[in-house]
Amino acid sequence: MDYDAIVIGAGISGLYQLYRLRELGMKVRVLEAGTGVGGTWYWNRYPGARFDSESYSYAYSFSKELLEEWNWKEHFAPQPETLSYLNHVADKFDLRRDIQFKSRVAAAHYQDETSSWDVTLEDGSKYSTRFLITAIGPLSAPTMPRIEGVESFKGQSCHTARWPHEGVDFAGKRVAVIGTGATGVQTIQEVVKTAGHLTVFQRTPNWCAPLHNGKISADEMREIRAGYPEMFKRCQETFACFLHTPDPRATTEVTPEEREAFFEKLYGDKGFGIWQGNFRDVLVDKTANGLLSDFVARKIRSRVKDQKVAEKLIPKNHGFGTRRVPLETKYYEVYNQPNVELVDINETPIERITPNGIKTSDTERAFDIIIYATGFDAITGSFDRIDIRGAQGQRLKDKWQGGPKTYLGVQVEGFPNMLMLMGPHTALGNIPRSIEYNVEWVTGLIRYMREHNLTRVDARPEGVKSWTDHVIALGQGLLSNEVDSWMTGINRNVEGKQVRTVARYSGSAPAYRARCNAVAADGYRELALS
């Protein structure tokens, strides 16, 4: 056996898992496809990439020393600052000596006779390990659109999630952006600052809300630091580990004037408050959601001068907050510039990419640069890209046909000793808060196994059925599960991802932790340990 544990991915979860397993005295190897640490923040270098959780709530909380020495510069850190932070973490805890870069995992096959995993890299290198831990992230498998002629374009083109490390110069160029999800919105508002002309190709408009970012002064950072214990405690108590929690009132319990004033206050506040801190019924009650959506629609109309363009930017097929809400800084004002055009591809579909640009049903436009902000094959996509086979050679992709089935989002029946960090059916929310808990739970399980001389852990079929049924039941009545989005497993650019599935846990993070804690307190008897 080459290793006690192999961790796939050196992002936020992979780095922390390595740190914790080292404490157990284990021989660990982290395999990372990139040339550096950071995961999401290594790959996504597109202009405007940044947090939309408050920086200080996004940081690791496990090391008091780390909290004391790191100063955040902005309330919502841009990608370079976040990557710098994660490099600092890797250096501080000397993590790199157990990380192997430029090592993309192609296959992982369980070996029944040795109760271990054989892991094969794309270059053919092979390793064996007792435990296989996936730290591959819910949004790490980028997808290109299924449009003819993508390869024929003679100018520069790139996907937001695979941005050139040397950057891209837009000065005076004719630029196309395809996609208006979270990455598209961030890219558009940045590219427009220097581009000669920008054309945005939009299929589905998204409800966006203002970020209200700002610099953090030295005095403010001191205050934030002094308040860390209370802040992390609050993150533990809120529904999705954000600093925001729903208002206990229902939308129609207040007068129209009070409601308008409350919406107005949230629209003017920093971050996700308007999504995560709104009236308690806006994400489950259509009437309540309609009132909030009408409010945001009025805001869009007031910010965009051409009302025809404004109407194109207002979603008609889903309510506010039922898909992930992109946070923006003067995004809607972009469409007031004379050098910006919005193309609705529902009206004039893209027929093909040509050597010179993009041909829609009505005309061909010439471009120097095409940016694909076409998102990810979310949640299960990063698993699908590795040939993972469990006991008796069964493929994970086959096992998850029609939607994932998991135990606590951590294990899959028939895939012994494979433990997932931030896998399907775990509490997502403010990701690093969820990651820390996930990593600590997995570490606790492995510690227990080592102390009791156990070498194999598998999910029991009844545990998987019970948890998967519970996750599906939790999603009932949620307006977000009635719309097509990555959160419901839909991706029109991926074969077999055209039917909605329940791929994420939609209960509260405290409820998720309570359930997992109960399993640990009972000596992991719900798992098959041998």
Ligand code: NA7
Second form
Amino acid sequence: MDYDAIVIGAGISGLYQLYRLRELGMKVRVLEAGTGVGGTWYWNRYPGARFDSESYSYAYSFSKELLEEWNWKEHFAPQPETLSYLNHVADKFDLRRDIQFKSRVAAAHYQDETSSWDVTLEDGSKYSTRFLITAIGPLSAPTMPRIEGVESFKGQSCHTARWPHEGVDFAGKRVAVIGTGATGVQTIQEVVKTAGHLTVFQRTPNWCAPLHNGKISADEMREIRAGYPEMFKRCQETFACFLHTPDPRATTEVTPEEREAFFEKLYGDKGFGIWQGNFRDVLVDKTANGLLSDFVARKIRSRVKDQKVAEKLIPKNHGFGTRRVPLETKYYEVYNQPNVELVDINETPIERITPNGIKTSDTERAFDIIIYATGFDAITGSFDRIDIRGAQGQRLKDKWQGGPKTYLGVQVEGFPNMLMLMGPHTALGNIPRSIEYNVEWVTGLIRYMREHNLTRVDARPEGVKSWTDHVIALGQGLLSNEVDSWMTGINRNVEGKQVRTVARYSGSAPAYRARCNAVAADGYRELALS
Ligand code: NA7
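Starting from the form predicted alone, produce the coordinates for the form predicted together with the ligand.
What follows is the entire complex, opening with the chain shown before.
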């Protein structure tokens, strides 16, 4: 066998998994499609890309030395800062010698006789391994819109997640952006700074809230550093590992004045507080959610001068926080600029991309640059893009028809020795916090197997059924599960992704960890080990 473990992906999870497996003395290879480390932060180089969570809460916590030496420059780090952080991690722990770049995995087939996996790259190279660890990310398979003529455009065009490394010059150019999710919002507010003219094509407006970013001074960084133990402890205790966690009060329990003041405070605070730290019922109770949505709608109306445009920017088909909340810096004010146009493509649908620009039902606009901020085939998409076959040649894609079925989000029955990091049905939330836990649990399982001379681990059907039922039950009553978005598995640009599925674990992170810890403490008896 070539390797004890192959890890697919050198993003935040792949890097940490490599570090931990090396400690076990294993022969590990990381296969990475890109030319460098960083995963999400390697690929998403679009202008304005940055953390929406406090940088310091989104970094690795496992190494005291790393925490001591790294200084964050902004409360919400821009992509280049995060990418250099991840490069620093790779160098510091000498990770690169086990990472093979420009190596996109095309197929992974389980071999029953040897309890191992054969992994094939796009270039045809083949490797065998005992364990296959997927660190391929929940938002890493970009999707282009299904619009006729995309290939015919003569200007420059690019998906945000495949941004050219040399950057794009917008000065004086006529720029189009299609898509207004978290990515589109970040892109728009940055591109507008230099573009000659900007046209935004919006299908569904999202509820955005202010980021309130700022530089971190040396003094502030010292304070942050001194507070690390307490901060990471807090992240372990909160619902989704964020610094923010729901307020114990119900929205209607307080007076209208108190409510308004609380919303106002959250709107003025940094980061995800307004989404993750709001009254406990805003994401489950329609009345509560309506009150919050009204508050934010008033904010939008007050920030956008043309009230017709303001109305277009206010979501009508879903409430605040029921889709991922894009955080913004003067996003709404962009639409007050004379060189910016908002096109509601529900009113005037895009008919096709032409060699010169974009044709909607009423007119054709010419562009120099088209930016596709059209998102990802989320959560299961990165799995679907690899030909993964388990025991008896069963395809993972077939197994997950109608929605993923997993054991703790880590294993799939019939796919022995395949372990998923940030797979479907795991706690996402503050992703690096969840990754560290996920990696440590997987490492613990592998350590146990090595210590007990075990070479094969598979989920049991009853374990998968009970975890999958549990995840589905947790999603009931959540307003976000009644709305189309990547979080409910919808992507209108992908065949077969038009029906909502439950692919996310929506319980609390502490409950997830408690469940996984109990399995480990019990000697992994819920798994089929041999
Ligand atoms: P999202 O949130 O999936 O947003 C994609 C956007 O692109 C969204 O506004 C879509 O409109 C729009 N879109 C997609 N296809 C089309 C077509 N064919 N025509 C017009 N508009 C289209 O992806 P992001 O990259 O912004 O964010 C993904 C996550 O990454 C984010 O939540 C963060 O957690 C990090 P729709 O809403 O479908 O009508």
